[in-house]
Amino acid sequence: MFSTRQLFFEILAQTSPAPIALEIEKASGCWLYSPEGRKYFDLIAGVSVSNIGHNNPVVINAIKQQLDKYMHLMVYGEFIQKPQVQLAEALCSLLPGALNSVYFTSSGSEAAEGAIKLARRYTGRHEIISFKNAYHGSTLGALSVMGNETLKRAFRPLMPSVRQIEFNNEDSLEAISHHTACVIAEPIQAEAGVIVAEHDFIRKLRNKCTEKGALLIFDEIQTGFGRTGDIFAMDCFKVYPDIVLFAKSLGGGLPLGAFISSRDVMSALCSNPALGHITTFGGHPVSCSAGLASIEYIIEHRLAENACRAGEKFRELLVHPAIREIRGKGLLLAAELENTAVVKKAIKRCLANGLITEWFLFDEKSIRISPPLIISESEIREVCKIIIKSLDEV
C-alpha cells in the first residue's frame, strides 16, 4: 500500500526536483495543519491567494449556498448567471469608471493572454512591450512576455514581436511606438523581489502609451484586492491602466481570473470574429461567489488598512545582521539577505521552526512576506521571533 507521500512523487507531474512535499490535512486563518497536528504559519498565503485567510466562513457560506443552486452550466458568456454579473458590479465599483467591462477567466495566465489578444485586435497592431524580471504566467504568450530568459530559452521560439525594457528606467519608454499594441507591467514588480515603480516613471509611462495609441496593461494579479496597502497598488499612483488583470485572491481560494477593460475596447472580441476569446470554466458560478464573499470581506473588515500597519509592524521587528534591506508596500515585502545560500538555509530553518516562506523566481536573495491580511499584531510577532530564531541558526 502506497503512503500519500509516495504517490505524490509516483503519479503526480512534479514542477521542480525538489519539491517541499509538505502534506497538509487541514488549513484555518493564517495557519496550515499536518496529518500529524503540526502547524505551520503561512508567511505566502499560498503566493498571495489567501488574502482573508485559509477557509474563511463567511466564503465557505457563500460557496454551500451556490453549490445548492447549480455548478457549471454553460461556456462563459452565453447564460446569464447571477454570481458573475454580482461580482463583475463589485469589481467596477471599486474601479475607475473607464473600466467597466469584465471578462472572467480561470486563471492569471489566461487573463494575461486574453489582454494580449485584446490589445491586439483593437489596435490592429502586433508589437508587444513587457520589462525585464516582470512575471504575468507560464502559457505561451504570458511566457513570451515574461522578463526572465532562464524560464524562456527552453521553449523557445516563442511569440514574435515582444519587446523588453528596463523597468523604472524613464529612458526605456522611448521604445513605445505607433506600432506599440500594449505595454504590459506590474505597478509592484512580485516576483522581481518586490520592486515598487516609481511614481514619475508610472505616470510617464501611462503618457507615453496615450500618445503612440498604445494600450496600457496593468498585472494586479498578485498585488490586488488589499495586499498592499490599497485595494489595488495602482490606487497609489492614481495612475491607471486600459486594461487591468487580476487573478489569484480574487477567487477568495478557488480558481478565477479576469482581465476589465472599457466597453468600447472589450467589445473587439465578440464579432469579427464572433467568440475571439473563449473559456469552458472562466467564471464558474462558485468561484465567483466566492469571490464576491471575499471581496466584501476584504471592504467590511478594512484589510487593506490593516495590510498597511501589518507591513510597518514587520520592519519595525524585523531587525537582524543578516537582514540588509526590507522592500515593498504593505503586505508584499521582501527581506534582502546577503546571497541565495543563505535565503535557502533560512527558509528551510523556517520549515522546521514552523514557518512556510520562499524565495521569489527572479530574486533568490530575498524572503518572501506575504501573509494573509488577516495576520494580527500577536501571530507578526510570533513570525518575527521565528525568522530571527531562523537566522540564529543559519
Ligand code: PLP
The other form holds:
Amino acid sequence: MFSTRQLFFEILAQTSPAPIALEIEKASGCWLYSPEGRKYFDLIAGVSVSNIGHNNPVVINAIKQQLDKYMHLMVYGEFIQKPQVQLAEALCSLLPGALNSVYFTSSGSEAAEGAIKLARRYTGRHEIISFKNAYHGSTLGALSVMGNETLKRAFRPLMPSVRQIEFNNEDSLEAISHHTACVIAEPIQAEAGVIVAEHDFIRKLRNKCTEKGALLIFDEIQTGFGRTGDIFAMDCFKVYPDIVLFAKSLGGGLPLGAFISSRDVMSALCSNPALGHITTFGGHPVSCSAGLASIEYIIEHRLAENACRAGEKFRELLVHPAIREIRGKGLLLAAELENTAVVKKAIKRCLANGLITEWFLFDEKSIRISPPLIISESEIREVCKIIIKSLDEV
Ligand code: PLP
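Let me have the form predicted in complex with the ligand next, following on from the form predicted on its own.
Below: every chain and molecule of the assembly, starting with the one above.
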C-alpha cells in the first residue's frame, strides 16, 4: 500500500524537482491543518487567491445553494445563467463605466489569452508589448508575453511580434507605435517581487496607448479584490485600461477568470467570425455564485481597508537585520533578504515553525507576505514573531 505522499510523487505530474509537498487535510480562515494535526499559518493565500480566508462560511453557503439548483449546463455564452449575470453586474458596478462587458473564463491564463485575441481582432494589428519580469500565465500566448527568458526559452518558437520593455522606464514607452495592438501590464508586478508602478509611468503608459490607438490591458489577476488596499490596484492610480483581467480571488476559492472591456471592443469576438473565443467551463455557475458572495464579503467587511492597515502593521513589526527592504502595497508585500540561499533557509525555518511562505517566480531574494485579507492584529503579531524567530535561526 502506497501512502498519499508516495503517490503524490509517483503519479501526479511534478512542476519542479522540489515541491513544498506539505499534505493538508483541512483549512479554515488563515490556517491550514496537516493530517497529523499540525497547524500552519498561510502567508501565501494560494498565491493571492484566498482573500476572504479559507472555507469562508458565507461562500460555502452560496456554493451549496447553487449546487442544489444546477452545475454545468452548457458552454459559456449560450444559456442565461443568473449567477453569471449577477456577478457581471457586481463587477461592472465596481469598475469605470467604460468597462461594461464581461467575458468569463476558467483561469487567469485563459483571460490573458482571450484579451490578447480581442486586442488583435479589434485593432487589426498584431504587435504586442509587455514588460520585463511580467507574469500573465503559462499557456502559449500568455507565455509569449511573459517577461522572463529562463521560463520561455525552451518553448520557442512562441507567438510572433511580441516584445518586452522596461517597467517604470518612461523612455521605453517610445516602443509603443501605430503597429501596437495592445500593451499588457500589471499595475503592480507581483512575481517580479512586488514592483509597484510609478504614478507618472502608468499615466504616461495610458496616454501613449491612447495616442497610438493601442489597447491597454491591465492584469489585476493577483492584485484584485482588496489585496493592495484598494478594491483594484488601478484605483490607486486612477488610471484605467481598455481591458482588465481578473482571476485568482475572483472565484472566492473556485476556478474563475474574466476579461472585461467596453461593449464596443468586446463585440469584436462575436462576429466575423462568430465564436471568436469559446470556453466550456468559463463562468461556471458555482464559481460565479462563490465569486459574488466573496465580493460582497470583501466590501461588507471592508477588507481592502484591513489590507492597508495590516500591511502597515507588518512593516512596523517586521524589523530584523536580515530584512533589507519591504516592498509592495496593502497585503501584497515582498520582504527582501540578503540572497537566495538565505531566503531558502528562512522559508524552511518558517515551515518548521508553522508558517508557510515562498519566494517569487522572478525574485528569489524575497519572501512573500500575502495572507488572507481577514488577518487579525493578533495573527499579524504571531506571524511576525515566527518570521523573526526563523530569521534568527538562519
Ligand atoms: N497573471 C498574473 C499576474 C498571475 O499572478 C497569474 C498566476 O499566478 C496569472 C496571470 C495566471 O493565472 P492562472 O494561473 O489562473 O492561469
